[in-house]
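So this first bit is one chain, no partners, the form predicted alone, shown in structure tokens.
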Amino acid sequence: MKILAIDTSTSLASIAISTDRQIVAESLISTNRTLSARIIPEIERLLASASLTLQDIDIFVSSIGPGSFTGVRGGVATMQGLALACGKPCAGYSSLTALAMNFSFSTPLVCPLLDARKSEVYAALYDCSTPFPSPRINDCVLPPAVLLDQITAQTGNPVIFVGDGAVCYHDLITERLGDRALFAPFSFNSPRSANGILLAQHSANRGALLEPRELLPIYLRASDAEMLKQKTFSVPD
């Protein structure tokens, strides 16, 4: 089985290709508002480096969020288009789950955090003691102080914080949790599409692959444009 996976939920896009349960090509690229111009050429480059074509791919995989609205939307649309063109199925995965999988088999709980702007974070809390994380707090968007209250209610043990949200709110986390807060090295702070490949294999084993039209983003909150529209057209009491 050959799988192509991408993660475009943050400013550092990830692309990976596997053949028969082995990663044969992987790339991390800084998008910086150039995702649409760079993602397809980078996919083509990786396929060539692995001596594969798009038609060789059996499953097209994308993170479905949460994260950057533009990035998630672009990644999902790219995988939908490629899967449709090749007549192949898709799989989607949470960017937070993929981020937590950087710490598979860890004893402490893992809290992946992505900066959601507006003084909020995209967050979850996982038991990562097995290859596939088990959620203790499901994917959500909320102020970091509220999240830390929930974590404190869940456990008094150390927790690993990972992601750009952990970097952004490092001081607040340390203030609230003290030495129970463990911070990932910077090289672990991005979701990796290679982890998305593992999640796609898991979906395939359970018969849970998707038609391209079924691969949809999960944003967790309305976009700025949607919130402005709701505000503009709201009717006062």
The other form holds:
Number of protein chains: 2
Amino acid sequence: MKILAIDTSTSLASIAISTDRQIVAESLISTNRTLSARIIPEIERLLASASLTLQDIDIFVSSIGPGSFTGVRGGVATMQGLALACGKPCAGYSSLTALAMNFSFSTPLVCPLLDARKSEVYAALYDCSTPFPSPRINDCVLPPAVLLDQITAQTGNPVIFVGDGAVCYHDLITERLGDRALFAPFSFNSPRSANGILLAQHSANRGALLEPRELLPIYLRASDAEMLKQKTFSVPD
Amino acid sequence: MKILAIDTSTSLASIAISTDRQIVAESLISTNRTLSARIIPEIERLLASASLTLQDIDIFVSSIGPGSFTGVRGGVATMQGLALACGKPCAGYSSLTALAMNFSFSTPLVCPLLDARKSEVYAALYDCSTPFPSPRINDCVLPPAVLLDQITAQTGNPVIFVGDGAVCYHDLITERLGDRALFAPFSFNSPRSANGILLAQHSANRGALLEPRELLPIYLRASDAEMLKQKTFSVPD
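Could I have the structure of this protein in the form predicted together with a further copy of the same chain, to go alongside the form predicted alone above?
In what comes next, the whole complex appears, and the chain from above leads the way.
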């Protein structure tokens, strides 16, 4: 089985290809404001490097968020288009789950954190002691201080913080959790689409693949445009 | 600080670039028999994707093995050449250490395994509970059954097996260790040069960088050519 997966939820886009349970090509590239121009050429280049074509791919996989609205939308649309054209199914996965999976078999709970701007983080808390993480706090968007209260209520043990949100809020996390806060080495701070491939394979084994039209983003909060529209058109009490 | 690192010890070459403790580009490509033709264009492409040039790089880093003789030799020579031309220092790291670091903060010991052909593996055993692994069995080359004896003598606890050698010898490992053997999800089975960047940064912090001529491969065993030479010219007893 051959799987193509992408994650465009952060400014570092990740693309990976597997053949028969082996990663054969993987790429992490900075895509600030250039995602739409770069994602298709990058997919073509990776396929060529693995001596594959789009027609060889059995499942088209994308992160469905949370993360950058434009990034996630672009990633999902790209995979929907490719899957539809090739007549193949899709699978979606949470960028936070993929990020937490950088700490597979971990004894401490893992808290993936992506900076959501507006003084908030996209966050979750996972038990990663088995290959597929189990959520202790589901994917959410909230101020980091509120998240740290929830984590403190859940556990008195060490927690691994990973992702760009862990870098942004390093001092606050240390202040609140002291030496119970473990910070990921910086090579682990991005969601890897190679982990998305593992999740897609798991979905395939359970017969839980999607039609292209069923692959939809999960944003967790309204977009700036929607919030502005609501503000502009709402009637004051 | 900007760091360029490569790992060419297996048939999946890994290249990564960091800027100020952040990975800005990373690539994993299959290089069966095409390494020398592909490594420089791939480095140029990654540098361009991160809007950097060779002159921006402060440290040139390569895996020094163990692994493919030709691969390691090619990777080391490439980094020596670039560092010499740019007047910058080098750092080297073990491919097995980088592979073990895929399980940072792990409570079980980690056994990185690369298939060394001739019914042997390149192997080590690391305590990865801290960000920089401590060896329990140093990098070595040996038959997998002998390694498993050594591991059993060291610990009665679970051990994580990672790398293409863990895939090759899955059945033997399971037979000997039963459910104490944990196998890495397949997205973790390659040494990542991004982990080599962490090790190089650690070397830089300790003032332990190398002159280009000091960056040398560690092969662990003689090459086929050397073994053949010894066999051909040795005088029988």
